[in-house]
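The form predicted alone is given below as one chain in structure tokens.
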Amino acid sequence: MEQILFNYLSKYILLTDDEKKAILELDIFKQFKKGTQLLKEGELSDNGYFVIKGCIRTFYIVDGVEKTTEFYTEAESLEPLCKINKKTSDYFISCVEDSILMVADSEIEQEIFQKFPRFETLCRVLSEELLAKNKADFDDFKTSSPEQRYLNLFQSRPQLLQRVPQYQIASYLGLTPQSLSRIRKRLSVGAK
């Protein structure tokens, strides 16, 4: 389980055995059942998440309707805004599947940064990469038609289409489930 984390980190930094041992001793690997709410609107949390196995999503409830904003799968991390700005959350985080997550709060992070200062640099680099990716994704979303958004998702993250309920995919793409169904039907007919 922890090997997924170590493989991911090895793209950026080679961990020593002491560093790996220190991470494992923190007892930060947690299992959650499908449907578990990790964070609710109006709550304050100091936890950040790294997906070892499974899928989690962020969503808002607008006029009684869920609006999915992102999915996080293996080797992806999520730092909720409320952890950073110390204000209550405007959105929800829930498990789409049974999931194994690395859950760390600021105190744990500071402990690791003090013992191993290069982790702080690593976290900065990862944050910068995530920010750049999110900006590119947002620009792509804003400039794409609904059909293009579906095709982009199909090409970039095809596993989501198998793992996530269609109504959540539709919400993520800014569509109704009926509109998504029509797009899928039109594309499957055009492919024949």
Contents of the next structure:
There are 2 protein chains.
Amino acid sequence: MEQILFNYLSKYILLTDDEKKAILELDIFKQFKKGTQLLKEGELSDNGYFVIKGCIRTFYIVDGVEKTTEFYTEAESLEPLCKINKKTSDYFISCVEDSILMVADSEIEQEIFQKFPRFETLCRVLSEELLAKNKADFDDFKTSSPEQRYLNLFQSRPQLLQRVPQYQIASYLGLTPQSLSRIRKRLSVGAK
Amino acid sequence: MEQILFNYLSKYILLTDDEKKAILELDIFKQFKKGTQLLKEGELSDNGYFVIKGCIRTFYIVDGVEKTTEFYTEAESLEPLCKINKKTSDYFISCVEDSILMVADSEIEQEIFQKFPRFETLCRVLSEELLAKNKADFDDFKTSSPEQRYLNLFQSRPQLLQRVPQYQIASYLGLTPQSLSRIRKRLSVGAK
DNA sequence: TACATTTATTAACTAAAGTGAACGAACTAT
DNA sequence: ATAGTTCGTTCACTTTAGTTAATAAATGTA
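Just the form predicted alone so far, so send over the form predicted together with the DNA.
Full assembly next; the chain just shown is listed first.
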């Protein structure tokens, strides 16, 4: 199970057995049932998440309607804004599937950075990389039509379309469920 | 001039005079004329930028048309994706105004981190914060209509609308210049 | 199994954005 | 000053998304 984590990290640094052991001893791998709310609007939490298995999503409720903005699957991590700016959250986090997550608060992070300073370098590099990638995704979104965005998602994360209800994909693409349904129809007819 | 940098950093850590001196001695403050291309599509660069004064933007050229996706003004910083993933750039970076920038490559960063380890913590914290904020901006974009996005920009960065040509704002909002022109008209008529 | 709820599709209609072209105003450069 | 760009607006037209509502299909649950 923890192999997902170590595999992911091995792309950046090779951990010693000591380091691996220290991580496992923190005992921060937790199981959650599908539908579990990890964070609610208005709450303040100090937890960050790394997905070992399963899928979680962030969503807003605008005029009573859910707007899903991001999905996190295996080997992806989420540091909620409320953890960083210490303000109550604008959004919800919940489990799209039964999931196994690493859950770490600032105290745990400090502890690790203290024991293994290399981890701080790792985290800096990782978040710089995530930032640049997120910018690239945002750029893509801005410069594409809804249809292109759907095709793009189809290319880059095909499994996601199987794992997640379509109305959540729709708002992830900045659309209503009806529009996404139409786009899919248009594409399937056009392809024939 | 360097006050812009030190002011910004003071929100996160208080620098000693030694540290300030060390930064200034790197001699990485550079001047650029409006229109200067800092990075071109297809190029590979190891430079990151921090804006002391002025404005720079990133843009793509898609089917011969410029698509501006981000603006960076005073006290904002840009680490291009090509610096991080070592692949040639998909986009251009150029100066919207005469600008004074801090330009730093990986070697310079290493040097600083070596001398002042606190800087690595700072950079980790900063990029985590930027990542969370960028996600929030992206969420906003996805959940808003073009008109709301324009109004939102009007609120959050009113000066930008004065400093930057409107066709660049348009693609920044994911629109054609014609659509933005219409939105502005609609809003000005509605306001009367 | 049967019932209730959630999710996806379809349709008719409205509103808004994309497209291509034209025009004038503003800015540059010589 | 003037010639040449660049930029913003407007227009007519096409395409696509939003909205509201109805229905069908799939899923979950007693």
